[in-house]
Structures are given as C-alpha cells and as structure tokens.
Amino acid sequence: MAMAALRREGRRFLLSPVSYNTSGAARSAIPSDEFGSIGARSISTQVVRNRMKSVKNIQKITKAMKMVAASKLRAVQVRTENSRGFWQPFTALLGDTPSVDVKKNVIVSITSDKGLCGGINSQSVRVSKALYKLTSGPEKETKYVILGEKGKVQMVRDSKNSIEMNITEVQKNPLNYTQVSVLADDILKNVEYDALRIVYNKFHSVVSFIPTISTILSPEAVEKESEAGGKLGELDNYEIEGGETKAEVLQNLTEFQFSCVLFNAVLENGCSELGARMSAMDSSSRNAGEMLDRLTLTYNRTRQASITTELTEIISGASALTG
C-alpha cells in the first residue's frame, strides 16, 4: 500500500505543470472561466502549492516506510544472528572452497521482492555475473537460481537462457527452517550441480552489508577434494557408524549444509534488506523536507513579488486619476 501511493504521488509530482506561458497547451489543464479569473501570477502559485502538496504527500510516506522498517529489523536481526550457529560446524568439517575448479557451477542469487531499498539488489546481482564469468568456460556449465523478483528482473535482460529456477515470495511470510528446507530440497531435485554458489548481503549494521559468497560442494566433488588432500583430507579421519557408506554421509551432510546455509543466507538478506530500505527511507525523507523548504522560499518570493505587482498597479492607477 505504502510502495502504490508513493509511486502515485511520485506521478502527481512529476506530471505537474511547469511552465507558466499562456499556450493552448498550457490553458488546457485549466478551465477558461478559472484562467481569466486567477490570472497568470496566481497561476505560478497554484503549481507551487500543487508541488509542496506532493512532496509532503511523499515525505508521509518515506517516514512511515522507514517506521515499519525499523519495527521489523529487530526481530529480523536476533534470528539472524542465531541462525549463524547453524552453518558453521559445516564449515569447521567440510570447509568453504570458493576457488575450487568444477564442471558444473549453480549461482543461488538471493535478492528481495520489494524495491526502495537502495542499491542491495544491484550489489547481488553483479557479485552474481561477475562469479558467472569467472566459472564459465569451454567445458563448463554454470546456471542461475534467482530467489527474489528483483533478481530476476535484473538477471533476465541478458542472461535469460542461464536461468534454471526462479522462485518468489520466499520472505513474504515469517521464514522458519523447515520452510527452507523444503525450498532447498526442491532446489537440489531440479539441478545438476558439483558446486553450489549462494551469494547474500550479509548483514553488518543498518548501513552496511557484506556481499558474501557460499559455496557447497556435491558429495563426489568433497571426494575428489578430500583424496586431493587440504583440508577436506581430514574427512578420513572420522570414523563412520551406524552402517552407512561414507558417500551416505556424505551426501546428507552436502543436503543438510545446504539447507542450513541458504536459511542462514535468507536471513542475512532479509535483515540486509530491512537495514537498506530503513537508511533509503530516511534519505528519502530528508531530501523532501529540503526540497520543501526550497518549494517554501520559491511560494514565498512569488507570492511577495505577486503583491508587489499588484500594489504598484494600485498605486499608479491612484496617481493617474489624481493627477
């Protein structure tokens, strides 16, 4: 409701009159009747006071915006920072391999729905075609999974045939984990992939977001890396209960850490985003209440001037039948 009214007064603002001539253009947004009784002067006025209107109408809107923002951000960041415990044990076990070679590379973009705020959703996506370049090659496949409409709108002027999935609406609702879970079982059901890139706005504070790259390796590609040695070496020094293989275990760790990390990951852009829009809001209502300061001065003078005018036409018309 708010984003509609202000994109309604946004249009009221600008498709306002603004010159003040007397051409069949210009006399047509006012009646003829109205014109001769108000007046050109009056008239310069009226687009002033139509302008200020707006601007206050605007300013409303980005204040209330920046309110709701706020309210939200606080229950937003505490699960956020709680949901860094998840993926962390992942990272101590499996590590994090962002410069590891594979054939088969899934960019997870996350971005929001919502725009007004700021530049969050641009920063996601040239973090995302810069990471499509660096993968890409003559033997290599690398696709989009875009969660966010705002990604999406982005992604799809030039990367249209490299987008596999697309998924809306995640954060229109409260997010639990078993939620995303399901989200990320579907993810994995419908691409084939060696490593899984999620890239998110992690959250630092209300002005200030990371851009961060997560990667999750299949369970063949923890395989090679870990008979390749490094850290994923240190895998064969577990030992394995309960039956199952080692490539069993390995491929639910590889599922869980995935849903793990992409909650943590929606977490963190989510809050990014409340941060982003709260901070747009604010610069937004500063600049309106500049601008109707300016709006202010500008009636102020042409009104003075209008008066003035009007005084010295008394005046000398007083001096003529006097004289």
Given for the second form:
Amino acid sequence: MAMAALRREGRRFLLSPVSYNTSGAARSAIPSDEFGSIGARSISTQVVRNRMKSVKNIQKITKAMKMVAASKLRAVQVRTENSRGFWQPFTALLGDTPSVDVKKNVIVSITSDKGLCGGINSQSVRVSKALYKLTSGPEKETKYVILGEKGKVQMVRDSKNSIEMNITEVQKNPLNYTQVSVLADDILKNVEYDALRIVYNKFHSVVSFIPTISTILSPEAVEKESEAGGKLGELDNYEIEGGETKAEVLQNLTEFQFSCVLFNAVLENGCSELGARMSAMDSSSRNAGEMLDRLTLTYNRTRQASITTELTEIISGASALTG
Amino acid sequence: MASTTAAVPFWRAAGMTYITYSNICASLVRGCLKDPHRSEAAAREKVHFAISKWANGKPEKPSIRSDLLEQ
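Right, the form predicted alone is done; let's see the coordinates for the form predicted together with its partner chain.
Now the full complex is given, and it begins with the chain already shown.
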C-alpha cells in the first residue's frame, strides 16, 4: 500500500509541469525537443494525442490476442490431459531413466513457431543446452532435433553445428496423432541414437509450466540397462506371445513409445504456449492501460497549462489597458 | 494370431517402422467407419509440417510433408 502511494507520488512528481522533459511515459515516445520551455504554449498536444491513439490500438490488439489464446486453450487443455494416458503405461512398463549414460544422444527440443508467449521457448532452449553439456563428453555425440521456429532461432546462435534437423509448421492444423507419428517416424529414420531426450514445457496450470525431459532408450540400450537390473530388469518376467523375439518386441515398443511421448510432448508444449501467451497478453494490455493513464494525465495538464497561460495573458493585457 | 506374426517380417523388410505400419492399420480402420464419423475421423488424419536437415551448421532446403502434396 505504502509502496503504491510512493509510486503514485513519484509519478506525480515526474509529470509535474516543472519537469516535462523527463516525464516517464512521454520521454520514450516523444522527442523531448517537441516540448517547448516550461509552461510555454508551444507544447504540442498533437504528439501526445497521436501517441495515445497508438497505445489504444496496441491495447486492443493485445486484448484480442488474449481472447484468442484463452478460447483455444480450453480445447487444447482437455486434449493434453487426455493424451497423458499415452505415455503413462510406458513409464509404468519401462520406467523413466533420465540419468542413463549412452554414447549417442539426440535432444529433441520442442518450441513454438510463433512468438509473443513469454519465456517458454527460451526456457526449453536453456534446458536443452544444459542437457547438451551434461551428455557431451569424449567419444560421445549429442545432436539436436528442433521443433519450432523460435527454438531454431535461439539455437543457431551458438550451437548450429550440433543441429541435426529442424521441423516447423507443425501447428498449422490442429495437432493430431497421425501427424505427430509421421513426424516421429521421420525423426527415427534420420537420426542414429542410443537415447532420445525430449525437452518440452509440461502444462501445469495457466500460469505455470514445468520444463520436462522425457528419455527414450533405443532397444539396444534397453537391453543393456535391463541386464544391469532395476526397473528395466523386470522386463524378463514378461512372457512374449507369438514368434517374435524380445529384440523385435523391444524395437516395436521403442518406436511406438517415441511417437506417443512426442505426441504428448507436442500437445503439452502447445498448451503451455497458449497459457503463456494468455498471461503475457494480459500483462501487456494492463501495461498499455497504465501507459494510457499517464499519457492522458500529461495531455490534460499540458492543455490546462496552455489555457491558463492564455487567460493570464488576456487578463493582464486587459488590466494594462484599463490601468 | 498366425497372420499377425507372419506379417511382422513383411513390413519390417519393406523398410517400414512400427509407426508407419500402425498408421496404415489405423487409416484402414478409419476407412471402415460410416459417414458422419468417417469424415470426423478423417480430419484427425491431416499431416502437415516442414522438415529440413542440417549439414555443417547450415539448413538445407526444407521439404514439406503435407496431405495436399501427397495426394
């Protein structure tokens, strides 16, 4: 409360006619030389009025974007929550082993194609880079597969030599499993891997997203890990029906697991993107509103000042005549 | 059961992954639906994305995988 009062005081001080040239809102917008000297009539109200108009338009746009994101979010959220049933059985069967140490790592980082959605893209890029550092070492190879335009732009800057491939325009149609599985198929055919690590933002609520890593092991790596025991060691307890060998079953299983986990990851990230965009647009509309308030104040004060000056001049002129 | 096990080498030998194989099967099942459901399910089959491989730190020309181009 006290802070707010203080801030208001500060703003009033900034906007007081004594210091037009440093007024917070107007300084960035209007070249200071357009204001004349203190209290003079040459202060241009036109510039402030134009600025107010443009801020108002921006506010309208951000409000509309927030509405769009909010209405899309609800449908996507339901689908995302349903899609969690895809990976849960796999985790129950194979476990999740993020700490596994293998030679060929492929980091699949999922980002969005469009911007204006807060920090979710830089967050998954940051996690991917940290993962790269963790998994790289002598005789090891780590590659990136990047989904989304924004992640690519950030990765190109310092790790373009490790990028294996990138995929865009995934979200042109509403996401569906067929699309993601074709995509997963293309990734599997084009990279060699011992472990695939998918980095994405898991949707938690409209304002919170958790950067998450899902690990998918190649059939050989699963074999190796299951010999070492642990959760994967229990695989030998299962009886395999039909004429397939364990290796074949494991290969089918890995491929299917990858497409399912990728489907969920893409949905989760899309959902987080919408949530992040919603809150980002909400705060920018609020900021635009605050800016508009400040500009209105400046505008009115300037107008009042010029009226007062004119009145003073008329009165003093009249009194000089009569006196 | 016997037909399933016999089919395994088939699609694997043809260079398909399990994903491709299951997608073809899923597409067939969708084709068996009757009409109001069928067009609904067909909408869930649309594929569209652009993929580009990188060599020496440079992206190659993106190839677009899209239903419109495949048909």
